[in-house]
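Just the one chain here, laid out as structure tokens, in the form predicted on its own.
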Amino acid sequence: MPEKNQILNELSAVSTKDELETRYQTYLGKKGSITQQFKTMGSLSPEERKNKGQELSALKTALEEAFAEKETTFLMSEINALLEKDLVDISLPAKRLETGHYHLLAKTRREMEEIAQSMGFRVEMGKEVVSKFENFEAVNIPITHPATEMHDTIYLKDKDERGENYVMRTHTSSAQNAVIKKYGVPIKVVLPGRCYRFDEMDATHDTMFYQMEGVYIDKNISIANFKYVIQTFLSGLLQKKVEVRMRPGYFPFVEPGFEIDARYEYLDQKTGEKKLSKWIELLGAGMIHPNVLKTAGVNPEEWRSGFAFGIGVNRVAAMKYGIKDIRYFTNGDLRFLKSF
């Protein structure tokens, strides 16, 4: 039987993992000398078998521990070599991870939605591709109106069930008919979303812009109700006490129609005095036209009162954050986007 000390001395001289594996197979492998010794115990007497079995088991256990320890030494050497080769200096500052944030238009739109919801309005998202009926006739715009011509409206090749080309909606009012039919009356809803017009792009115009439509239909709704709602809405949006001015205006889907101007009190940073801003035109509005109600299946004799308004999200954001050119919102300049 191999001597324990002899094997341990051989093991201490091993310098590679391959050599270690060879030594292991020599003594503890399936055909190793110690394994073969266990196979010869069947020919021994019970007393001899007991003594030799204890001796072989003790030798096997000691050698397995020694081989495992040697293998661990080789493994640690490999790990240390890899760490030295691929050393990471943890004292260096980490790269800063940039966190995103809402685009100014998205932030402003969400603020408008939250204020409207706090006032009892439902938020609905209309379709951006609509039929000529939805975009024009459903909101009392005659099909012969100049706004239906190519210089204002973007037409698509696809056609609707009437055989007419679909259009990119020019205003969120195009969703009025569908939403009134969906929920019936009374109704209190705002409809935010993108609109498209074939416009020359400049500091105040773009081919794509965001708008929010508001519709409130109920019995006994007056112009005074509308003025209170819009003044409360704008005050919450601008976080200032807002004064509104209503001027007569023409919109086919309302009668009477109003142009809504607003101004607010601010603190002059140079003088420290409180001043009033200039009047700023913010939205168009009016009492819903009976023809719009009829088209949506509502009896205007029973529900003869209600109002609608449309407010430009881009214009509100520009006013709120002091943006002089609305093209900054969509030109993709990260320097501008990171400024807010």
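Every value quoted in this text rests on a predicted model; they were computed, and no experiment measured them. The term rigid core refers to the maximal set of C-alpha atoms that superpose within 1.5 Å between the two forms. Numbering follows the first chain given and starts at 1. What changes on going to the form predicted in complex with ligand DAH:
Shown in the overlay between the two forms, fitted on the rigid core, is a CA shift at residue 76 of 2 Å or greater.
A movement of the C-alpha atom of residue 11 reaching 2 angstroms or beyond is seen between the two forms when the two forms are aligned on their rigid core.
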Second form
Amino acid sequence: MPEKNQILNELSAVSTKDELETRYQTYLGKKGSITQQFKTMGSLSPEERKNKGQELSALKTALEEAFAEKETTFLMSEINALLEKDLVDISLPAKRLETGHYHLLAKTRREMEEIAQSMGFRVEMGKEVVSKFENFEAVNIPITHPATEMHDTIYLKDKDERGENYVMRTHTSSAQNAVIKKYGVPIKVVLPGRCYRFDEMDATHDTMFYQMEGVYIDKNISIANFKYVIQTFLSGLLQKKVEVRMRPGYFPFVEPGFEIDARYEYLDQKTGEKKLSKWIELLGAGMIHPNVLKTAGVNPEEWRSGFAFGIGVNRVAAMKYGIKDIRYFTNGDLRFLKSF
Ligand code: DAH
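Switch from the form predicted on its own to the form predicted in complex with ligand DAH and print that structure.
Following is the full complex, with the preceding chain placed first.
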């Protein structure tokens, strides 16, 4: 009869499930040597049979246990291997979800709207497709006047009730008439939005650009009021102390009209000194022309005080973020868009 210890030694050297099964059959299977010995016990004397029986049973039990234990170790390593394979490493950085953000122009426009709102202006959007009347006549640009040619206008095929082709607005001033009619006076409103001109594109001109029109009509509004409002607005927008200079300028919808330049204080990076920037031409403005008021149904004798201004959003964004070529705003270059 094989020694118990010998079998246990063999068992500890077993390294596969198949091998284990073979060993099991060798000793404990139907034809296994230990099973066979049980069968030979009939020829023994009762005394011997009893002793041998106890001995064999004890051996069988011990071996069954040892085999079961070995089987368990195989099972465990199989499970571990499976777990290993399916392991999710939670310490690995997750794939980043790209979150979008506002386009630089939208961001700038919103900032402008917010500052205007904080100063008591209502924000209205106006229409991009307008009648020739709204774009020109209503803001005192007679159709026959050469001023009409100040803008290279994009005309649409569709016609309005006057039989005139609609146009893509060339400036946000085209929204003045409708908004004054809508709310009446006094009024304090800004009208941001897209404008279109049939222009050659270059670093400072695009066929589509954003403007923001401001209209403030009340009794006793002076040029000084305007200067204060625009200076406060620009300081908020550029987050710097802005100084404003007004030069006479011609715009048919205002009288007098101004070109507004701005400059601001900044810290020189090298010397740490406070310096003043160059004057930058930023917007057009003026005191609203009586004809504009009249056309919108407002009595200019009674309300002959109010100002309007038009400011280019692209230009503000370009200045604020140091962009040399405004075509970047619209050419869809993601490297540019993602860097803001
Ligand atoms: N509409 C003018 C333009 O597009 C800008 C402008 C100038 C608007 C003077 C105004 C203004 O309201 O008073 O160039």
